[in-house]
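Next comes just one chain, in structure tokens: the form predicted alone.
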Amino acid sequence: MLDIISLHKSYGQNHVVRDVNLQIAKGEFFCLLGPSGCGKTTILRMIAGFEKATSGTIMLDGADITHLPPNKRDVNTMFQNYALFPNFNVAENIAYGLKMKKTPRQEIADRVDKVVRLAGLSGLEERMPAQMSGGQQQRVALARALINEPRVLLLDEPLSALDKKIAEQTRIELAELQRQVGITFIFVTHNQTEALALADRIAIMNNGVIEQCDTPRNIYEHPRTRFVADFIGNMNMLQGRVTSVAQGVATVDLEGAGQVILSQCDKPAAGTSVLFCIRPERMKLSLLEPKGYENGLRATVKSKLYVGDTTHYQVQLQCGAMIKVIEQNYLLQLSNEFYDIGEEVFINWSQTSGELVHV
């Protein structure tokens, strides 16, 4: 449905989006997610129409919409602040866009009634935006972008004024509502949680570029770049060299710390430097040595964190290397596996964990 082409946007020397390529389907739920500064934003005011494209295409359902100011654009966007109007109640803050494109006013009264009981925010008609939740601000925001009925619906970083517990709420429904509507949503924030919660696919930026574009689970269990897996949840990082790949499997040695193999594995080719990347809740720690298709190593621990639901451990490898393992409580006091600091402890993971990544 939306098509971008090449795009790219420089102010003089500084070039804030490079040679970015992206297709986003109909009713899609996409993410552009990344550091302050790394231009997620610029991409969204340039689809939008409110920033001038340096050079790249963007079509929409086949129509160039590269050059069309922001009125000729089938595109919504819901902005951070949310730009409500303070003297406008609920019902004519969401009405606004169509009173100034004089649509029948019967039109506008079922329109409004619509999103209204979609945004679940019946019975609010008639209250001014100061006496409502940032919440309910938000939605009220979100009604009067849908009412217009855009094709695509932009938002910049929305839910980054609510406090934590709206803010999950919230993702809840928009999440529920972007379904029932079937409008596709480009989702702009720097907040992987909601990211992961609410995209189909995320495409990962950093200094202007994609680093990666994929879904929620493939971004985080197979992460290409170090910045990604860096940049998404916690990532244990050890540099390695593969010493063998046969039969899908490749064996690791990891600079002072030992060898790993990971199974179903067929690249990079012997001989290529690595990153070796292992999540923190995939990891054990034990008193056995592994066995079976466990990889393992020998560890210190050297602190532990009691969060209620899981226990956080930094662990130093004989290298000097440190490790964090997160354990599931509930196990852990199933097994009676409670380790202390300075014990000394084998790091045991499966050989289908890990992910190598291109130094």
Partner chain sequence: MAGNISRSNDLGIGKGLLLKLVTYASVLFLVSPLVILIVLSFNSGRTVSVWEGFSTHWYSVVFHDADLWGAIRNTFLIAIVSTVVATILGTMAALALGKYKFKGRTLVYNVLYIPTILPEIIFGVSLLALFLLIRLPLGYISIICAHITFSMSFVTLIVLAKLNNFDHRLEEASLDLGAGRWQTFRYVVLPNLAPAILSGALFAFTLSIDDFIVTFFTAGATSATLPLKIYSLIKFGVTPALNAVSTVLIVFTVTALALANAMQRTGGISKILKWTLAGMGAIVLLFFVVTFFFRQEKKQLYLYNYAEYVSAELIEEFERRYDVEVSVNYFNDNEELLSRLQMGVEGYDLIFPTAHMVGILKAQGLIQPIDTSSLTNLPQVDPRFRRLDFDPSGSYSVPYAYGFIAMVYNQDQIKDSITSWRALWDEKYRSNILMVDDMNDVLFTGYRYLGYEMDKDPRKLQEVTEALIRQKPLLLKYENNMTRDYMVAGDVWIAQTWNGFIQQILSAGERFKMVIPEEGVLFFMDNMCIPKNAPNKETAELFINFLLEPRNAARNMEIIAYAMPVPAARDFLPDSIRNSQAIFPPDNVIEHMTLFRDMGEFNTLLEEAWTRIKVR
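Form predicted in complex with the partner chain structure, per the form predicted alone context:
Chain alone follows, minus partners and molecules.
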């Protein structure tokens, strides 16, 4: 329902958003995730109409809204600092949009009442913004946007100003609320956990470009680019070259570290340079050689960090590359396997784990 087609934005020579294409469905909870300065806010502001697109089209339900002013778009924004009007009280703030549309008084009152209850603001209607906590202000900002029943709600890091506890709780409420009202949310965040937890789909941005747009699970499990692989969670990455591909099984030669086999993988052609990526928790250390459908590499333990539920090892491959391995402690305790610094070990993992990324 919201279609963004080759959207481009530049400030002079500075290309801030480049060739962005997105299709967002009705009722979807969509997340934009990326490092600071990558252009997330800029995209949001172009959707809201605060910023003019340099080129490209924004379509809402089939209508071109690229050149409409903000007040003519059925899109609302929840601002990062909430931007509540200090001269109005809570109820007046919430009613603002309806009042501007010349909605009848009675209807305004009813709808404000409903939204106030929905947002858990009952009893605070007469308060001025300055007299409220951050969390309460955040709810008012949300209520003020939601009451207009926009087709798309844009949220620019709505939880970043809250402390961690409240942010976590609000996150849950936000997801709940979105399900109830069924409005499309486009949510910008820095916080991966937040994005992974809330979103139906996530777009990972870097340098004005969308690197990957997918479900949280696919983003985590199957990063498509080096940037995404590196950006989300912990990831070990090793340079390599595909030596053969046969029946969905690829053999990769890691430069100077040995060979690994990757099943269920048919994308790269033989001979291409790739990056072999694998998450630390997918590997385990062992004194034994790999067996069956396992990969194994020789390594030396360089450091060990016990953090309660897990133990983090840094191990060095023969080629010199460092690898991070996370062991679940309850598993270790069963086998009672602890490794000392300097010890020669194998890193073993299943051939179904790991991902190949083009370089």
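Under this definition, the rigid core comprises the largest set of C-alpha atoms superposing within 1.5 Å between the forms. Numbering follows the first chain given and starts at 1. Fair warning: this is a prediction, and the values are worked out from it, not measured in the lab.
A.B. asks: Rigid core fitted, is the C-alpha displacement of residue 236 between these two forms 2 Å or more?
C.D. replies: The answer is no, as the C-alpha of residue 236 shifts between these two forms by less than 2 Å after core alignment.
A.B. asks: Please say whether, between these two forms, the C-alpha of residue 107 moves by 2 Å or more once the core is aligned.
C.D. replies: Superposed on the core, residue 107 moves its C-alpha 2 Å or more between these two forms.
A.B. asks: If we fit on the core, is the Cα of residue 135 displaced 2 Å or more between these two forms?
C.D. replies: Residue 135 C-alpha, core-superposed: shift of 2 Å or more.
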